[in-house]
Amino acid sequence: MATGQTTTAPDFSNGAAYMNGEYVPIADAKISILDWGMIRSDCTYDVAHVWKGRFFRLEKHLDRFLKGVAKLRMQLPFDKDELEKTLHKCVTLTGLDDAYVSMTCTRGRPTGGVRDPRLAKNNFYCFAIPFVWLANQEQQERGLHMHVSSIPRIPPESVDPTVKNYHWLDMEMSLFEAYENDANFVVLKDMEGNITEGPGYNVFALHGGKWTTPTRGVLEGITRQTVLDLCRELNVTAEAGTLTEAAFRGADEILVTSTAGGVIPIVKLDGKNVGDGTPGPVTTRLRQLYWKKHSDPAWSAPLRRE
């Protein structure tokens, strides 16, 4: 370095990523356009969050991610403990107290001219950015509008939805359909006409004091499981099972669960009120308890700012 030159410290304020063995500002995080994660959606990922300086149920996100990696016959460059440390480091670099934290493993790239996925070197990366909301606080207080899509969900026999993946075109096109029908959220049906999930979230429907969340053709969401756990704590009946379209349309209350927003009330379904058209009392109680648990050591852990 020439005399008088100075170096500028990397700016991680907008987000930090771990790629190719190093930490870089989110704007500098890049992946090859030839990576099979890009050209074939051959990858799995998971998303956790940090709220007020605490990771929420990170252990469950790590376990689900590792199961997905194994199911897709991929390998990470390190073990679970090192993975956890890397996620903490990404958040620490940003200085954020509230963060959206994503981890991905792609198939990577085989050598030139080879199409055998067994010969690909798998690629891992992760990043932390400011918290992402599916719906902001004001929208959640009012409740959201949902549309039941005419586009069926990809069958689980084709793509295993319990492995979090980027096969989202059915959900993305359904979202356009929802917007065209004055709705902010959408849910898709399976080939038998039963309710499944939406883009990045699970759904619950309440009938006579009992919640039902679809059990087939869906990601087994961590927030979904959290709501099932909270219901047990509140002595509210809740189960995973078949949810028909008719039952969904006749629900007393409907809610959406996602890492990007928690428990979100749905107050209109295809233009018709759900209940009285305002967030229901059971949904509101679950939503309040969900955020309260973020400070509970049994449900969350402090960010290790090392």
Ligand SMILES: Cc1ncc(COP(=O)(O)O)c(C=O)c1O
Contents of the next structure:
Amino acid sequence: MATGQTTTAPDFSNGAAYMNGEYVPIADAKISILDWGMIRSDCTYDVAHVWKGRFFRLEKHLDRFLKGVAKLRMQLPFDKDELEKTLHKCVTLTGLDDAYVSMTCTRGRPTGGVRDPRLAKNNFYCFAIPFVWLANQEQQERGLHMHVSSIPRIPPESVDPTVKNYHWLDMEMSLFEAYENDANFVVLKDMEGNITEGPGYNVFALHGGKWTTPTRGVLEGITRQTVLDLCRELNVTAEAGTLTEAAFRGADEILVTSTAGGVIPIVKLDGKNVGDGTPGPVTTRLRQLYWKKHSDPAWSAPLRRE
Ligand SMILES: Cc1ncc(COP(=O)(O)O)c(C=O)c1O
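Next, give the form predicted in complex with this ligand, keeping in mind that what was shown is the form predicted alone.
Up next: the whole complex, starting with the chain shown before.
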């Protein structure tokens, strides 16, 4: 052994990834620019989270991810148990108590320049980084301003939105439109003019005493499901159905749901107050209950720090 050489332990404090069969610090996690995940958005992913050392509804994220992988006719290198263990290990390596935990399966690339996706070896990777918020704490307390985009959401007949995907250009360009209209959140309509979802979140509107969240053309968000479950617990009427633009614009309360922040109130829609322009009472109750459930063993499970 050469003298004077020291080996330093990898630093996972900014995040840890599992990639190509090994755990690496997040800065070293690299993917080929030739992977079809990169050049064709040919991939699916999921994002779960850990809060105060506990995974929140991880089982539901795993099931949604596995369903998406199957729908895209991809194969993972291991089963659900191993996937779960790998996610726990990524978080454990970072030492984080609050983490954003992402898993992705890309098509990979067929060898020899052929274009047949059946010949590609799929590529799985996952990582844990510090928790990511859609909106900061002050914005969440005060509520956010939303714009209804003029750009329609990609039709579900073209790209299945229930397979969590990176086809975000409709939503990304809508964000530009939102900022140009003094809003920081945006929602897109479908080709029939009904409300769908926004970049990274589902929406709910309270109208005529009932919460509605769109069914068609959206990702079936885990936080969306959580809010439907919490409404049942609170004896508040809520259902998934058609949300017309008129009902949305006339809503008494609007909220968005996402793993990256939970329940977030919208207090202005295209310059007009939603309700009295402050977070609505039911939204506030749902938001409090959402975070309370994070320490409830029926809804969350401790990190396995092996
Ligand atoms: C398009 C879209 N809709 C909805 C959501 C919310 O889903 P979840 O509550 O599972 O985070 C996301 C999350 O990233 C998303 O990307």
